[in-house]
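So this first bit is one chain, no partners, the form predicted alone, shown in structure tokens.
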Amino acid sequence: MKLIEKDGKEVFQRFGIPVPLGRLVRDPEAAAAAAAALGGRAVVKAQVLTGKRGKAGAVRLVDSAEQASQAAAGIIGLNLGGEQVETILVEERLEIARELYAGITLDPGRGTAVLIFSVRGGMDIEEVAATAPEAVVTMPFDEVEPVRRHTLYAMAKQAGLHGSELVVVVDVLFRLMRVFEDMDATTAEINPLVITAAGKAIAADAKLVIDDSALFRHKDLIPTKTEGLGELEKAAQQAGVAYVPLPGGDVGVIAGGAGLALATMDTVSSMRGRPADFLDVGGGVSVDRMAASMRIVANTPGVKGILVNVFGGINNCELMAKGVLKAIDEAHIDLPVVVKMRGHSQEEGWALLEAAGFEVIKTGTTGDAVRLMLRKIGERTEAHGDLR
């Protein structure tokens, strides 16, 4: 689960990392209101999980109540990244003495987080990393043994800092550390964290995803987390289903779990296909929840036909035939659809689908079901042209 920045800074805040004074408004007249409660020397920031809001214009620096209204009138509306701007974040002013960079996330090929450090940050800081990256530091977590503030402190040594702003940053990073291991977070960021003219150092920025399998440990959380996301992405959440769009895709996934999913989509890429969606229905599935997950996947931009991959072992391969055609009937789906299913009441999903016309593969492998696909799509648009 993403969180906007507003929301990001809030969990900042209680952990004890400094942020900016700010107000959350949806239209021009708050956003002036905002702005002349902080003296009205303001930014004003359009809260998308999109990243670049700076170069997309979305962050604009005001000097009066006027100007912030006039730029939230330009910033509300806006399409950033598939994302329309709902709402704005109306903010205090820092005096920048300088801009640094302070980031956690998972690292794959180390299989364990890493806190990343720079004290070149601010919106360049993926170039930074590319063209200087002895400029990034960065620091693996040790699975058993906790890390200690002299660990902290000899990073950002490395790193470049020194005196008080040492102490400062290092406070932060401990900080942030907490946040991550204590909020389930995958990825923790602040670019950039800002040291003013004061000495302070300040989070201008957050960016935290929390672990969806971890939400049931942040049920506060839950009643923002659509703030930002698409529709299709917030029906997903209604629905019970984890579900991520592919720009550029064509062949739309449905999976009865989420190594399931990720393998069904490894094998339509190496078929040369591009899979559209990462879905995966989870478990305890009823009709409506695999009707719910048709129509978001059919509705997912550029999906040309919808694989369905299941096994039935909590789930009951009856009830999500059903829910298949569900979907079918009331959406009117017309795509080709293709389903590899087994296992609990296989037998009874089989019949519908076979009854409704569709073809199942039912002993056969997940290469078989993707290369009926790629094919039914090949034929598809050969007969009637690009289907969207």
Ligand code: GDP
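By rigid core we mean the largest C-alpha set that fits within 1.5 Å across both forms. On a predicted model such as this, the values are computed, not experimentally measured, just so you know. Positions refer to the first chain, counted from 1. Compared with the form predicted together with this ligand:
- Superposed on the core, the two forms differ at K340: its CA moves 2 Å or more between these two forms.
- Core-superposed comparison between these two forms: the CA of L374 exceeds or equals a 2 Å shift.
- The Cα position of T112 differs by less than 2 Å between these two forms after fitting on the rigid core.
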Given for the second form:
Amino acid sequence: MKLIEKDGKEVFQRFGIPVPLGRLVRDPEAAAAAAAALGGRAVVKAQVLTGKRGKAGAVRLVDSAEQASQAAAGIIGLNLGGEQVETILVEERLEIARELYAGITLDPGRGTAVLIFSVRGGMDIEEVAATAPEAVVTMPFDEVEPVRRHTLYAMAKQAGLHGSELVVVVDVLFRLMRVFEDMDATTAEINPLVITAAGKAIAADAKLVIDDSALFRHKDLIPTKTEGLGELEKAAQQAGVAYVPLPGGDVGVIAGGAGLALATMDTVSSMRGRPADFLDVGGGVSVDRMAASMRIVANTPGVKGILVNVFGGINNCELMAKGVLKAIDEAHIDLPVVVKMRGHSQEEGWALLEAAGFEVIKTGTTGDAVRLMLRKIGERTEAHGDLR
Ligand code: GDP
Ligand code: MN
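So that was the form predicted alone. Now I'd like the form predicted together with this ligand, please.
Next comes the full complex, and the chain you just saw is listed first.
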């Protein structure tokens, strides 16, 4: 998950990295008010997930509330890299003496994180890296070989810093490594890391990407904007289930375990059906998580029937059956549903589903369940004269 600049800066601030004072706004009037609160001199910046805003004219320096309002009006609605600007950051304007670059990302080749630093930061860092690679230092590190402060001093010195600049920059680098590790980031970047006229190091920009698989550890992080996720994916993330919709499918799949989910999808395909999604409910399923899974799949575009293929090991069949029925009842799901479940508390689960009139595959195979599902979808389609 990639954070917008303002959200990234809030994280940086929590870790003690100095950031400019600023406020998110959504219209020119609020931009003017925010600039006035900063004394008029401000920076007005588009909050989009794509970079290179400076070159696109989406970062503007202003000297008054009036100018801030005009700048915001000019930026809101711009299309940057396919993204419409809706949110603006109005920030205290820094007196820039130098623009440095500091970034940490994963190096798949080495299999470690790598710290990248340059005294020639700013908007043209890619060009610097291409034409003057000696101006960019890189330093791999991992849990086994953590970076110590003195190593950072040596590196920053080699890059051309000295005196108090060296001290303030190394402090930021050290904290950025904390951000990277503690936040399970895949990228943590400050470009530019500004040295102000007064000699302070301040993060004038922030790019922070959190590993999606680690988001459960950062539930307190509430992003202003979520990248590319539809409502169903967000609901799945919230429910804690792995879900991927598949365009063009019609058989909704809910399975216990990624392996069983893939096997179920393959079986659907081998019988000339089209799976509409991948959904793995995971372990320790609650009634609510199962119900959420049912709602998500029922709302997946194209779904004409839901096939639930689960095993009760860590999971409990009775709870899963209750979740299936809860969703059908509360969300008024009017689709054919076939459940294949066995294992822990299977009799209780089967009894609940059968009492509610659902067909349960008790001892049959996944193939049996898929066949029944496809037949039910076929019957429903014929009955409705739907030949899509
Ligand atoms: P990006 O182009 O999307 O990476 O946006 P940045 O936040 O990095 O801003 C682009 C450029 O705007 C920076 O490299 C700075 O030169 C300039 N800039 C950003 N904030 C300030 C500021 O507070 N004062 C001044 N003078 N320039 C700024
Ligand atoms: Mn930048």
